[in-house]
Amino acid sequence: MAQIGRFARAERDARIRGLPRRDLWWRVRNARWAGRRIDWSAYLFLLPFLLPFTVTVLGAIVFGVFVSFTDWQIVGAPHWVGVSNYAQAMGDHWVVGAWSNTLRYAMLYVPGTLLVALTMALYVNGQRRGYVLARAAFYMPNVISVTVVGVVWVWILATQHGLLNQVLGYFGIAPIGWLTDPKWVLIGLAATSIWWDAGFIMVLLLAGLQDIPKELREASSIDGCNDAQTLWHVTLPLLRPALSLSLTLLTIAGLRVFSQIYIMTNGGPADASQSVIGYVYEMGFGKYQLGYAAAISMMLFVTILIVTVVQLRVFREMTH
């Protein structure tokens, strides 16, 4: 509306002054673009980030797409093979196994991390006794490197002398092969990742909780709602933007998991924890089949992109 008003005033002033038609056009054009001026200084400050990002990320994606249509073993020139790498990946039972492991891991990791992080955020936001110390303790694992996390949790989850199995032994529970039994390995890895990442998601959810007006919760309690009803009918609906962001980040992290699996199990036992990225690493840098590895990477990239778009669309519809 402001731009329309500026446009009308410029045309009126030009006609009153009896300006030529050409001058009238220029005045009207300048008035139309007055509210659309681009602050180029902002883009100048972004250049130190945009240039490396374009070269290292976008450039790598474009190069990866090209390599996925070739047969390249690092040494020598890549040979164009078309979609044969994708066709091979569709019929490779090792790829199917890696996808199955990754999806099952994500199904444990994503809801588990979200639930733990939400519980911690609600506790800290309630400002109960010791909440300042709890906030620091909850976030502290996220600042530890993945190597340290992997080494520590290998000791905690060890079958014979692991800390967790020793604690369970006091209750008469036999030792569990958290990292050596194919039935339990994904649970052990997911538990490690939940402990590691829940603090970061807690910060996102805590920011969303602090944006919710306290008056709404007070009004619900006056209307007779208990804590559970207030959480379900007031807090969670208003927390949907933060939940949407957290769910998207967790899904992406779950589908591209690699580091903790590589450090803790290296895909074992019997490839029961081999992830898609782990198989890509094995094909690309173990067997030097870079074209085939790039094809699998592009398939994972498209899958993550589709899942992310669907999640954002669903949360947007729920919000409206």
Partner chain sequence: MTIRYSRRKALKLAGAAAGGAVLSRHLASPHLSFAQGRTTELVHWSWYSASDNTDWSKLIDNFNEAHKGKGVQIRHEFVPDDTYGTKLLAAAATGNAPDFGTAQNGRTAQWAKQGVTVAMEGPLKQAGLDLSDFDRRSLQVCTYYGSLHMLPMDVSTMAVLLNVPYARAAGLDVSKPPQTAADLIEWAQKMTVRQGDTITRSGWMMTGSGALPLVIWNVVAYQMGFRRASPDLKKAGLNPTAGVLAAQWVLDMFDKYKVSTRSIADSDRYRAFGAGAAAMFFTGPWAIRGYADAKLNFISFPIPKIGDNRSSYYEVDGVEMYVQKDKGRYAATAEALKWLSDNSLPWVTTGRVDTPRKSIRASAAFKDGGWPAAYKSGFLEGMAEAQITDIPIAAAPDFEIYGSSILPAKTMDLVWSKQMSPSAAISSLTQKWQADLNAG
Second form
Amino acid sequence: MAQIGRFARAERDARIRGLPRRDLWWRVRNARWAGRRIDWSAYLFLLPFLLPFTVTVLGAIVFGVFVSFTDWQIVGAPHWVGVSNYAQAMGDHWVVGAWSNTLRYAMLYVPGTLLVALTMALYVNGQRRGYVLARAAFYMPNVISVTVVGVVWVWILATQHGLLNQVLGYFGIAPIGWLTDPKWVLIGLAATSIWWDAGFIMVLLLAGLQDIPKELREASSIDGCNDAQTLWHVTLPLLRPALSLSLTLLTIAGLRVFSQIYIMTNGGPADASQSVIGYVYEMGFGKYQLGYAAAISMMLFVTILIVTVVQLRVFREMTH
Amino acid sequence: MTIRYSRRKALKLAGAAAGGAVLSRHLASPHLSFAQGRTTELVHWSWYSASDNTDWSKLIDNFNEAHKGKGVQIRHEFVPDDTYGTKLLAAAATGNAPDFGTAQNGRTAQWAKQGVTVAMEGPLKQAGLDLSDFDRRSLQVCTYYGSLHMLPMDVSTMAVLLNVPYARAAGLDVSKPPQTAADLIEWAQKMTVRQGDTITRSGWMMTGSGALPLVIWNVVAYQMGFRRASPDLKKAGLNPTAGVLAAQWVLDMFDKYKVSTRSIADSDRYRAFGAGAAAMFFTGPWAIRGYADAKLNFISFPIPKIGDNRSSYYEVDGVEMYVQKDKGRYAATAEALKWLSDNSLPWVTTGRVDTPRKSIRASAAFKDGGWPAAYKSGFLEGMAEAQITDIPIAAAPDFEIYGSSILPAKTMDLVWSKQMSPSAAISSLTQKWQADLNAG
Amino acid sequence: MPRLPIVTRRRPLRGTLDAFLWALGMAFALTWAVPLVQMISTSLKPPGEVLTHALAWVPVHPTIQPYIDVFKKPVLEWLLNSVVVTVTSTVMSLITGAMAGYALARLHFPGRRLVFWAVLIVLMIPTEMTIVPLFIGALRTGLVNRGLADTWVAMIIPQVASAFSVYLFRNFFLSLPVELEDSAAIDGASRFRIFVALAVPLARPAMVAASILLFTNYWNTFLWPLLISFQDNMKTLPVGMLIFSPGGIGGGPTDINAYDTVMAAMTVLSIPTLVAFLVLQRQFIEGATGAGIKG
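Can you give me the structure for the form predicted together with the partner chain, which would complement the form predicted on its own we have just seen?
In what comes next, the whole complex appears, and the chain from above leads the way.
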């Protein structure tokens, strides 16, 4: 109260005398930034988040970046080695292989998940009989831990006696080495990830679908468009923001893939499913080369950053 | 008002219950009594999982039972092997390392160099353990950089498990298992089942990648004269033509004799043999318990002579001691380790099948204990020729002969999947090995 | 034309094609449930059947022995740890996330873009890169390997500040109309009062959506609790259950007949999140689609 009183008095004094007799308190309170008064309370709002965030997240990242320029092996002090970890990664053919696997995996996983999730979202959004049940079934895998996903899918995709190959056998298809054939393993893993993640993307797309006014679609069908035409000309263009977000999240997840591969194939067979993070883990946790592992992670992070920014830009331009 | 009160009360009760549970746990834990200075609590990490964990835990429980009220207890913590090293190094770097942990010969030589593991002869001798009771070789392979860094608890080799009903159905006499490469291939062919081109039962199991084809290649190559490193650890990749021939032998089992299929996954090999997807499986004594419990009808026999001799895989498992701030703990740890070694009978008869200690091997309890002879005789007979093992230098993981997602496995996987020629793979490995040997 | 309320919820089927598509969709939904059914069915099989009747849906001789084997381990203690850690982390992330998200969406201050970009970048950083430095930090502060309470704290601290939560709430608050809050501000209410009395009640759908997403995420967190827990009774459920893992995960040799036990362990591990989701699924999905997670 006293402060407000003091503040009001100062203001009144200034008005009466026509002089800028503004004390520090007044100036801070009325400080402007980019043309508007600053909400100082924002910092209080941010404090409970920023304090632990700075220590446990940003601090660890900064240390990780530092480590990528050293030869740190956990025991003993880190020694500065400049960019030699990065140079080494450039010439390491295992790194090249891991990048190629990761990109090919992402090219299966991202469009695959998007397509499946879109189908699910359109189906559920139709609100036909039993849609709540279908929606629950579609989303359910998303709450399961990766350990469970991996262990169960190793069974389903087993080459001999696996569920999927048995079903395919009814149609006269010879057993496929979903997890044992280097040519198929990324497809098997992508299928697992699609099962795991499509439900989540479905929810994102459902959110987008519900923003589309029903009248628009109804109008389009009155205009003589069939369902497919309505989908193509009305629904999908209006779904663009949700699709954009989904694409971004899926790309990040695809490039960062690790746990399910680690559990299901551990990068095999013949390194055909080793992902970038898988290799980071192998170097960091298997060989304790923390510096080298950090350097490869940094390269992946920069790639993700670039891809994300480009994707967001492209979509923004398409929308405008 | 009443609702709020009762809810708060309920919460309080729940909190008290949870707190009580936690508290009682702590009161019961030996950790607290250590603080009171009565009992020394030794912290032990092990990465033994599944049935290994059961058998090993039994040994530790025996110790704690025998030392109840005698001033020392072991706190046994399971640390999965894929994070074991990271966790241990971080703990050691900050002065929190456990007193001792499980280890395999050679693999942690680097830690000896870094001062994470401690030399053990001194403490063990002080504790009264007679090292001359141990097989010399078992101690040799646990000696890194001039001193003993691991106490052998068991010694083992790998042998071939044979599915008896399959052999009988194929008209084979299981009392005379294969002795040569020709025998082995004949047996494998007779027991292989195909549907069209697809092998539905492997006569001789090899996974398409990973640990199993790697260890088979290593054993065959060694029998043929290939050496990863010279005995003095100066030169890498001796007699590479033998290595190439052995790789060709592995490839022939897949493609020429068609007795193995690449469609069994590395991590699925134990299940595959149990499920009848293979008639012969080259594995270690750790696999016995699972098949015995599942009442599978099987016997074991030593790996046949495929090259010039019957050399086989050799592994020593044991415990290593980690660096402590309080050096006084070493003596107590060594005493505990002496007890574990003296009383390792249950571990070396059911967890594993052989012991490094002459006195235990000579005892009647060892001969009559544990698994039936049909299960373990192949492993025990095979011990005579067991000699292919890990190389105790800092870069030991690069030389490992049994494991997946290690450099040799990843490199040879490219051969098994025909993305690289055997000679190219072996020369690439040799190059890396030479660099490792030069680094020491 | 009068419409029955029930019809507005579920569209009736129109014609054969529609009925066919409907059936196809339901078959698709059933297929999606197959892996989990397979898991539960295997967990009820005796060891012999796991090998011989691997694909039978219904166990011939159902048994709960695998579950008895699982509960020989301190599963209830792991469960308690998981509940304490997950619930605390979720609640803290909701509070810190809602406050920070509100500030980023509504308040005007220097550094706003900087904080937002930091949040976005953290969403893209592979956590595998930061986990070892974090672990060393935890060891240095001495939080580790002391007692249960310390381990809980060590497990929770890195999960208090969730960039994901902030991102979610920022987007949510941006989607709310600003007028109501502006008029409250003109009436002289403090920012904090506006936040508590106006913004938070409106954010209920986002809270439900965020809490399920955060809860499942924290429940399934694996690498950090794996590193930070040292004693058996301090593990979380996913970490403790590693002892049942076959080959690939926990590593090392395995016994084959453990597969029934593995599936029982996996079922126990899945039940808390599955039940939470099934109970809250309507609020969750409707909350999430209504106003929650959007770009």
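Positions refer to the first chain, counted from 1. These numbers come from a predicted model, not from an experiment. Rigid core (definition): largest C-alpha set, two forms, superposition within 1.5 Å.
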query = Would you say L51 moves its Cα by 2 Å or more between these two forms, aligning on the core?
reply = yes
